[in-house]
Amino acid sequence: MSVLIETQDLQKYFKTPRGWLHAVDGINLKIDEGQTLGVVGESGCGKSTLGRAVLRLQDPTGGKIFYEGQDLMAMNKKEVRSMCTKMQMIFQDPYSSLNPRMSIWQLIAEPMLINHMYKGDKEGLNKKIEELMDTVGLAKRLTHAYPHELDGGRRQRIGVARALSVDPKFIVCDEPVSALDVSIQAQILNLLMDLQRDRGLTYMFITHDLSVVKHISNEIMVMYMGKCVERAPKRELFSNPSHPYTQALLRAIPEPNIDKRGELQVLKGEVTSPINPKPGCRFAHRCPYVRESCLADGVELQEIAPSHFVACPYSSEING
C-alpha cells in the first residue's frame, strides 16, 4: 500500500493577547490509500486545526505536508486550489455548513461548477447529481428542497454528495456523526464505509466518540492539547493502550454488561493553558503516574510494538 497522505512535524499556532496558542504541535502521521486514520480527543485538542490544516484551509504555522508525495507546502495558492478536487472535507455541522438560500441541486452543483466541470454540459451535470444523490441515498423528489426542510441526516448526505462531487481520493470527516440521533449516526457510518469500499477512499476521521472510530479505522491517533499521545492499529489500541490518557478515555466508554465494567477512572487536576506551554508532559498535571521528569523534559514518541507509539517515557513500566 502506498502512502497518500504525510505531515512532518505540522504545527498551527494562533496568536493571541498572551501569546502562541498551540492548537497543533509537532505531528507526524502517514495514511495509506485506502485507510482510515481515526483521529480522538477531548474538546479543544486540536483534532479539527489538525483537519484543517493538513488540507490548508488553514495555513500551518511550520511543518510539511505530503499528497502523493508533493509537497503542498511548496504551493502557491493557485496550486492548492488546484489540489481541492483530490482533497476535500465533510464537516461537522450539517446544517451550518449548507448555504440555506441553495437548494439541494444548487449545493451539489456548486463545487463542480467552481472547478469548471461540465462547463457548457447542463445534460452532463443533472446526470452527475441525480448519481450523487443516489449514491448518498437522497430521494430524487428533494431536487429543489432546501436545508432547513431536511432532518439532521438527509443534510449530512447533502454534505457527503458535496465532497464527492469533484471525485476526491482523500476526506477529512470532521465529527460528521456527532450532531446526529443515534440510528442515523449508524446510517451515515455505513454510508462512508460503502463509499470507501466502492470507490477507494481514504479517510481522516475526527471524532471524540471511541466507540465511533473503533468501528470505522485501521488505525487510530490519540491527541491531547495539539500533541499526539498515542499511535497504534485498532485492535492493538484497544487491547493494549498504554497512555495514561488513552487508557482514562477507554475506561469512559459506557459498559452495558455489569459484568465487563470496569473502574471508572477520574483524571483530576487542571488543564493546562495551551497558550505558550511549557516544556515536558502536557499530560503530566492530570496523570495519576507523574513524575518530576516529567515536568522537565520534552517527551518524544516512541515505538512499543510494531506500528504502536507512545508519548510516555514510563508506559511499560506502568502496564508492567
Contents of the next structure:
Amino acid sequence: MSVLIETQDLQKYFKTPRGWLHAVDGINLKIDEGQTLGVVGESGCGKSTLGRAVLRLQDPTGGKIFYEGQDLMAMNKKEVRSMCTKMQMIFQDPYSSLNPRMSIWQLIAEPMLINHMYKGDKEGLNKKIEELMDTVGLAKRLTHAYPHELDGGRRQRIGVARALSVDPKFIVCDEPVSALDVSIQAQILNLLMDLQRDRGLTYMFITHDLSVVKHISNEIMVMYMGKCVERAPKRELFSNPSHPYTQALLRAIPEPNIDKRGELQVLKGEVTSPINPKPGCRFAHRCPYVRESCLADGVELQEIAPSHFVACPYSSEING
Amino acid sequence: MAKHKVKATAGGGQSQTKEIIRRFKKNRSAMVGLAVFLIICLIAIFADVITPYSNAIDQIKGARLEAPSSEHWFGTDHLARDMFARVIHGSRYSVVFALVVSACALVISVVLGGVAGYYGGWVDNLIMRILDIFMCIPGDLLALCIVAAFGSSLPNLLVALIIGRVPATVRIVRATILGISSADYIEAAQCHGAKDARIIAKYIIPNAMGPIIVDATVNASRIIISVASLSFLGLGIQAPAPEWGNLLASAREYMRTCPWLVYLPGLALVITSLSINMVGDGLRDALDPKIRD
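Output the form predicted in complex with the partner chain next; the form predicted on its own has already been displayed.
To see the whole picture, the full complex is given below, headed by that same chain.
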C-alpha cells in the first residue's frame, strides 16, 4: 500500500492578543491509500484545524504536507486550488455548510463547474449529478429543492455528494455526523464506509466520538492540545491504550453492562491554555502519574509496539 | 408547489429569481404597494401631460383659497395657484429624490460595507470609525447642517441626503457580509477551489441582497420624508417650486380655514412613503428562502 497523505512536523499557530495559540503543534501523520485515520480529542484540541491545515484551507505556520509525494507547502495559491479535485472535505454542520441560495442541483454541480468539468456538456453534468444523488441516497425528486426543505441527514448527504463530485481520492471528514441524530449517524457512517469500499477513498476522520471512530477507522490518532499523544492501529489502541490521556478517554465511554463497570476515574483539572504553552508534556497538569521530568522538554512519540506510538516516556511503567 | 417544481428546469440561477417573483406576486399588500408606487411614478413622468407646469406656478385671478371644485380639483392656495397641478408636479421631486438618493447611498454603502466586512482588519476599523463620527449626528440633522452651511442648491441637497443615509446603511451591509463571510459554506466554496470573485458573486451577494434591498426601500421612503422636512423648514427645494414639503409649509397658516391645503399634499406624501414601505416588506419576505408560502 502506498502512502497517500503525509505530514511532517505540521504546525498551525494563531496570533492572539495574549500570544501565539498553538492549535496544531508538530503533527506527523501518514495515511495509506484506502485507509481511514481517525483523529480524536476533546473540543479545542486542534483536530479541526489539523484537517483544514492538511487541505491548506488554513495556511500552516510550518511543516510539510505531501500528497502522493508532492509537497503542498511548495505550491502557490493556484496550484493548491487545482488540488481540490484530489482532496475534498465534508463539513460538520450540514445546516451552515450549504449555501441557502442554491438548489441541490446547483450545490452538487458547483465543485464541477468551478473546476471546469463537463464544460459545455450539460447532459453529462446532469447525468453525473443524477448518479451522485443516487449514490448517496437522495431521491431524484429533490433535485430542485433547497437545503432548508430537507432534514439534517439529507443535507449531509448533499455534503457527501458534493465532495464526491470531483472524484477525489482523499476526503477530510470534519465531524460529519456529530450534528446528526444517532439513527442518522449510522446511515451516514455506513454510506461513507460503502463509498470507501467501492471507490477506494482515503479518509481522515475527525471526531470526538470514540464509538464512531472505532466503527470507521483503521488507525487512530489521539490529540491533546495540538499534539499527538498516541497513535496506533484501532485494535491495538482499544485493547492496549498506553497514554494516560487515552486511558482516561476510553474509561469515559459509558459501559452498559453493570457487571463490567469498573471504578470511574474522572480526570481532574482543566485544559491548560494553548496560548504560549510551557515546554514538556501538555497533559502533565492533569496526569495522575505526573513526575518532575514530565515538565522538562523532550516528550516525544516513541514506538512501544509495532506502529503503536506513545508520547509518554513512562507508559511502560504506568501500564506495568 | 408541485407544479412549480416540475416547471423549474435544471438551469439553476434563473429558477430562483422566478421563485422570488412568484412569491412577491402572491403577497397582496406588496402588490398593492407596488401598483400605487408605479402609478405615482407614472404621474411624475407624465405630469406635464396631466397638467402643464405653468398651471402649478401661474396665479389665477380672483381665485384665492378656493375650496375643491370641478374646476380646481384640489382647490387653490393663498397665492391663487391650482393645488392639483402643484401636488401632481410635486411628485417629481419626491420620486426623483427617493430613487436617486437611495440608489447612490446603496452603491456607496455596498462598496464601503463590503470592503469593511469582507476584508476586516484595519480597513474595517478605519471605515467604521469615520462613519461612527457621522453616526453621532442624526441623518436628517446632518443633512440640515450641510445644506445650511453650503446653501440649498439641488446638488448640495442630494449630497447632504446621501451622506445622511450612508452611515446606517454601511452598518447593515457590513454586518450582513460579516455574518455571511464567516459561514461554513464560504469555506466549502474555497475548499472546492472557488476564487474570490466567484465567492463574492455567487455566495456573498445573493445571501446579502435580502437585507440590503429591504434597507434601500426603507431608505427611499425615509428620503421622501426627509426632503419634505427640509423643504418644510425652508432649506430644501425653494419656493415657488411645488415640492410637497413646501406646500405643507405655506398651507400651515391656513390650516383652520382651508384644511385641504394641508391634507392633500400630506396625503400624497403618506401614500408615496407607505407604498414604498409595503414593497420593501414584500421584498423582504420574497427574498428570504426560509419563509415558506
